[in-house]
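First comes one chain, alone, set out as structure tokens in the form predicted on its own.
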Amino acid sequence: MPEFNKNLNRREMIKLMGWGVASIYLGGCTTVSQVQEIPPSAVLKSIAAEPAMSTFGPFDRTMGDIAPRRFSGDVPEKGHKILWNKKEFIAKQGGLPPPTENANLVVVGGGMSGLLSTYMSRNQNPILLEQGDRFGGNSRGESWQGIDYSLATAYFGVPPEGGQIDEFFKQIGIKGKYRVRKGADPIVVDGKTYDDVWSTGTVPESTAQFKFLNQHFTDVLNEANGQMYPEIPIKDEEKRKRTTALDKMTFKKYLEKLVKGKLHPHVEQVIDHYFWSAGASTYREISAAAGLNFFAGDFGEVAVAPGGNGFIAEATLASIMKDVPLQNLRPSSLVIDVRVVGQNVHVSYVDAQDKLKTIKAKSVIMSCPKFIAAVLIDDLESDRLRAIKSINYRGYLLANVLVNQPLKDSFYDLFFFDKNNPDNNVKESALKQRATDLVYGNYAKPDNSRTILTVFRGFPYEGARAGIYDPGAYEKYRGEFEDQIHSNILPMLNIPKSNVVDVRMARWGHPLPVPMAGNIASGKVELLRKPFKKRVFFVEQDNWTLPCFETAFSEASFWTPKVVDLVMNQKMS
């Protein structure tokens, strides 16, 4: 099995740019690169007829032309119905039971990071717990009449040839399997179209602005003029001193210190509805690091895969499925407990008929998100649940968008604003905006009949998550969102209302940790990574608070050799 502890090149550390979102939605196309077929991978024709993946894989290719009137994506209600009532739940279940099961390791979260962790130990027959019903996290998607399309997470940064990414995606047989998408995002500003807002700017007054940060965005990325591309995560000690700098301004700081002054009003939007879409977070609040590792790396290539990147998690999945015992795969399975005994880990869980059970394993791998992880082990130190509890979790929604129609447009992200908007009053602002963008959704494999356009919701202020988990928040965001694209976004594409099948929509309550100024200065990313008691180790986006699916690569790949080394060379006390 190759290795994969290896550190990235930087060509690969650029690819690290998006984050939240932002490896998911951000990134249009007025130059399209040429459609080609895109067949399925040999592993998934493998396991095309597998009962197990049609239950629990990434995709739901279940549903008809019109879905249930629900949200996909988050569903919470049995994990926070346990988990913030942890204590009186054990306490009703007489204790937690010892363990009936052993094992070398068990992951916990089936998400991105879990699936990658798992496949990268695959040779210790690890224990996958999720406690949703299918694997992939926000890695996952639906099918409208073989359509694949993506509830979440779309797109990625294009691996360099004979890199770790890209022998990876050889290994799991997807590799050049996905569209590429070149050239700058097209914007609408007001009902007008800017296909290349960067060159021409958007009034006589922004366009000298817009170059200059044209050009500086650009040099960043290539590392030219004497700039530096600040890697996230940082592997490389001599760009450390200069990224940890950056990390201590706000990106804004960072942009006004380098025009001189104010942006221009259209630049500052343009910039941070970025963000909006990016995640859930504002230009004004972000680090100047992951701000540049973000927007200069989105001046490069990013690659579009059939259903977005559960094509990944699919493919994944289907690899993992070759080595590790099917059993050892358990969707709806809720980790309520992580505990260091003597040299094991003692892992409770519900089981997907509601048992309480105990597995004693060598090691465990958290792959859920931090604020969870503090709820799963009871004795985690005071320092790194401070830093926890420090970290801002933002949500956002989405609506697919079924439509009979083929799409005219070559676009992949389609952004529009009003720049009439009071950014000075964030929420004000996001409130009357609503959504920011669409996505082509169908855009890696078009189809002569039939569309997909994904809308996008970002929530950029804090308080808003609590929102939609209220019980009439479907029916209150869906009007909201049918309002919009029925009188804005149709229109924009000159698309006939009776040509709309269905509109689905997904909620994501907390999948994106901010990046917030001061987070790699002040140490607290070291504080989330540290591996607990020897034992529990962290491989999730939000150590670097810098989700995408290049943060778990690199993390999966850095932390489980040391996971596996630990289990071959312990023995179950």
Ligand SMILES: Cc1cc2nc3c(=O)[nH]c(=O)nc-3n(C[C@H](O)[C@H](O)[C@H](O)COP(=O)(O)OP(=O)(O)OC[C@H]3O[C@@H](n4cnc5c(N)ncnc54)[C@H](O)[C@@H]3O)c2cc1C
The other form holds:
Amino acid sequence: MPEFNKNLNRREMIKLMGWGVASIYLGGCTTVSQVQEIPPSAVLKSIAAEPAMSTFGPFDRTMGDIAPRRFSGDVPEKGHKILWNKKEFIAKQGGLPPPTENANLVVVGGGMSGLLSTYMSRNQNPILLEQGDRFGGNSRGESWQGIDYSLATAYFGVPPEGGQIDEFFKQIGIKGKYRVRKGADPIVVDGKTYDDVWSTGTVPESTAQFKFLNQHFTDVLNEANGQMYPEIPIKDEEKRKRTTALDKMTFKKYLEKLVKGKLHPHVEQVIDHYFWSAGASTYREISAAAGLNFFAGDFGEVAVAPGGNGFIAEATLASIMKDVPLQNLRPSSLVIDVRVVGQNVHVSYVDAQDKLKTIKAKSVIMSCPKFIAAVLIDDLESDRLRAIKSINYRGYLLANVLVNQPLKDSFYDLFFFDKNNPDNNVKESALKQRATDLVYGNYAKPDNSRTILTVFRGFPYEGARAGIYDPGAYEKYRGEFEDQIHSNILPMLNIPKSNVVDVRMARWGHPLPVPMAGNIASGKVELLRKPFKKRVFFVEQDNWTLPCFETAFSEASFWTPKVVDLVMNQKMS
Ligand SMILES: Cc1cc2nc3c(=O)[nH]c(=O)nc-3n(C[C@H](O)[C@H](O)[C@H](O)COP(=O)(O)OP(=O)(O)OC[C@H]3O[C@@H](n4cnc5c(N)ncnc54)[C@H](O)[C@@H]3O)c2cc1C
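Alongside the form predicted on its own that was just displayed, please also present the structure of the form predicted together with this ligand.
Following is the full complex, with the preceding chain placed first.
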């Protein structure tokens, strides 16, 4: 995308969101130790932070040159086995055991949202339960010969100086430790490379529309010429009405109204493929509010850390480990039941040794996806359950290609597609197109003899999850990736096939909630994120069905102070 006047971008809006309260909780952990009712063993402070980080941190750095032929990514087998037969499982165990441990706060789910919630409540010595064997959720990575790469998340918005995220990054020691992408990335349409499609167009018939929309997205980003940037989560009451109005229509409808007709097929494909990649969704279904939030936001600068956003997850975890006892950080701990009992909440989980245990807590933050929260909490309200059932979650595959040569440092994110793809049937088109783009995986850490390319393949339609979990899925999709890598991607980058050392795939069954038109306007998101029985809170990207780091940060900043207040003012009954 071209270089713009970058006063504001999607993430820079965060600065304006009025998060004064959060700063109290970001500000250190000096206040609360006197109200702890933590089990005695919790006084054991971290004695082996480094080995622990290598065992359960977001990066698996144990892979050799050639990885085992299996998917990385999510590992849902145990969860599926137990949670989809929860009643039977509990019955076989002789019922849920009584609590054997007390805690001020339990956080369920150790992805970015859970880590941020834990960090922001660290003065309460929270217990963090994560079903996977590593913390980080979708913000995890691996490593090849000392170069970290991402298994999913790639970048974030450059945090504005002095804003909440900037302050947080300072605290966890990562401020400025990322590379900023400025200016346009090329796009390849049907084998032809366009360096700045938004200024030049592709064919003469598309040029006027590309240029017109270029100006529009720039105006939205900068809130110029009467345009407004739709910030999500909505914090600014003045913007609520306009953002909600934008949420009622699809992004496609919005753009067609804007250009007073149909989009040129190339314009349509550039925009739609962006959403296939960014959210496994299409611009035909997502709201105009979410569409503008993401698309106009990406006309600004983006920040790329070594190994993607797992870098933030790792630094957050390292900071948590300075204050929270190591034994409170529990990977391989699958939560199976959360229930409010009197003034407290009982959280039952299957621990790393497959033992079923219960913790009695004053409060709980649910940082797992809502479709899982709905299984864990038996008595959720029926309207909330309906809202949860109506959220679409989409599947994703990506491949990291390890290459034994440097890359000409000329782009960060490279989209490529065949302009002849008929886009009327999204599933058919997506199956033909396969991956939509690749990022220069070690952009933040260029190397003079090695390169990692991260190739993205979202599934922008319902029902793909079953296919990617088929028994033969690994070989099938590896074959498809390799085919596209060898026949399209490597030639595009002038990389000989013989320089590819390994291809490593990550699989995600349902990592991305889709910001469908109407999710905000219908009141659904408010149903999703409101506290349950005053002591169970929800902090996850799906609170707003908007999958990005900023949603996780925003929701953790909004809810964690409320949880901490509650915990501080309540005695354990
Ligand atoms: C392919 C891909 C690319 C992406 N790229 C970007 C990007 O470039 N930039 C960006 O900002 N965002 C990106 N995202 C969005 C990303 O999901 C968010 O940025 C963020 O990482 C979400 O964090 P979360 O904690 O809300 O959710 P998750 O990461 O899904 O974390 C939820 C956690 O809950 C755990 N859990 C679930 N059930 C249980 C249970 N019963 N007991 C205990 N634990 C449980 C899970 O194991 C998981 O660790 C991408 C996502 C994907 C899939």
